[in-house]
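Read the single chain below, which is given as structure tokens and is the form predicted alone.
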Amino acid sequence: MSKHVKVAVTGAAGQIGYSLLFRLASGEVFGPDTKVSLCLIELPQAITAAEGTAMEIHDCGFDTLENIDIFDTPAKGFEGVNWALLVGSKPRGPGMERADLIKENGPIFTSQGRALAKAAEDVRCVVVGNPCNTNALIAQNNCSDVPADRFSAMTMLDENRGRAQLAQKAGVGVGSVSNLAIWGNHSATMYPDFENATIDGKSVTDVISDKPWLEGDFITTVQKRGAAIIAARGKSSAASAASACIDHIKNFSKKTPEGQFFSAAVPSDGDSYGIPSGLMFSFPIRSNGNGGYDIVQGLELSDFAKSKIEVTKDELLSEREVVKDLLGG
């Protein structure tokens, strides 16, 4: 073993780290040539349960597993970590408005946000709770020692959903789906962009003629998924979210191929497609390979697709109006 990796999640006890935590262990994500060491984060309550999960990965006897350590608070547990992935989040409850969600998660990115000064220099932030893209901003505007373009927020889940949905109906498999930029705020007002996708290399409105279906069921079904699995399941995604969270680190730490992007949350530039500057939204992206990324430039937006970024644009610009007090650093 020549590498070694060190990598924090929070909420490791929960349904998602529990998906996601044996995956990053087995050598899948960073490869098997890189040792990884586990830093379990929860909360005090949950530390026991954490406990329990770290026995499960250890009795799975992965060769690329170092050692894993468990900790109550993310000042002790990001200390010199290599990844940061910030799973853990409240839910919202019976009666809570997105706003009131957002006001309740504030405090938690704050304090977590301040705790990645002790993470390596190299740290990169992932934020997978919800809601992950605001999370994602109050976390990096409280971090002033970590480049803001280190954090991101998972918008792959989306993507996902929305290949494996033009897929079916194509009649093809996912992996013919190709460049579905998820654009904006992981909410009910995400544009997944079917205009600049492809199906085998063609554009997925040559092979699905069928528009209203691609203006309509398709969008509101990926913007409406996790609700309607939590309908269906009793429990909110884990599984997906998870394979979701090793494909953004997959897609972060390789470079992209020629002709391809994939989507992910990142602080705006303030030049790409009309997007505020620090804003976290959902663009297409390309990495380096070498820990860098560049928002794709030049995709053509119809009016449709202009009006659907309008909207979750607003959206995220009234969210950080609401935690505007807690961007201060």
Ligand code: NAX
Second form
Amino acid sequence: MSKHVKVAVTGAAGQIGYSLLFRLASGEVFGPDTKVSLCLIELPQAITAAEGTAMEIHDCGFDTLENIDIFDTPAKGFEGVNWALLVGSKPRGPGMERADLIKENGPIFTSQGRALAKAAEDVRCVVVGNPCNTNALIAQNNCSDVPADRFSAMTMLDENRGRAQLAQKAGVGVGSVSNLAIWGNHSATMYPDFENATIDGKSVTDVISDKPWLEGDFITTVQKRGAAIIAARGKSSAASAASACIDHIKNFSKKTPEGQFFSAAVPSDGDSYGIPSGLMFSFPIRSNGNGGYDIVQGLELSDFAKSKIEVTKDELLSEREVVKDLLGG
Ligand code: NAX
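Can you swap the form predicted alone for the form predicted together with the ligand?
Expanding to the full complex; the earlier chain stays at the top.
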């Protein structure tokens, strides 16, 4: 055991935390030779529940687990961390509009962004708590000590959901489906780009001839999957969200195989696909395996795709307008 990684998770006592923490500790993500220290961050009223989760993680007997610390403030919880997973946020209450939720959650991410100044030099911050793109934008704008490209928001669950739908429709295993870019916001406006995706190396549109389904039900199923799961399960997606977060960390940690890409929301460089600079926008991404990444350039976008991307871009611009007072740094 020579390596060591320190990972902070906010909202550690929540549903996603309960599925995520065990996998982080197990060696699955950082490898069998890396010791993992976990920093569980929760609200004061959920500290006891976080302690219960920590007891269970210890009881798994993972060789790779070094220690678990529990904090009720990010100022201490982010000290020296290599990964900060910002999962905790307030759920949307009855009758609450999306803009109200954005305003309610914004202040959480200003203080967490500032606290990241205490993190390790190589820290990477992943925002899962919704509305995750705009929360990531707030955290990034409140942390001048960490380069902007270390912040991302998770759209991997949307990619995985879309790949599963395409695989089922084509009658193949999900591993056959590659390069499904999610564009834009993790919300009902996201655009799952089937036109650039492949099934066993062939264009999706060559394998699935049902264009009305691709342009209709496929897109809306992916966009509304979260609501469908709440309707069926009575609770929001948790294990699949945690699994996507694991995929997200792995994707950014290893070199992306030649010819492939994955989806994540990152700060727009202003030169890609007409998306304004700084907007936390989901793009197709390739990681270099050394902490850096590129937005994949040169994908062809049809007029249909461009019109969908315009809608999600406009939504993110209006969300940015709602939180503009929180972006001062
Ligand atoms: P839970 O309500 O089960 O857990 C949230 C936890 O966060 C609670 O334990 C709460 O005490 C804690 N918390 C709240 N404010 C906090 C703060 N300021 N500091 C530390 N902890 C805090 O929600 P869960 O199902 O775990 O979902 C967590 C977030 O993920 C939600 O915002 C949810 O909307 C979002 N999701 C994002 C997804 C994505 O793809 N980006 C998909 C799944 C999920 O919907």
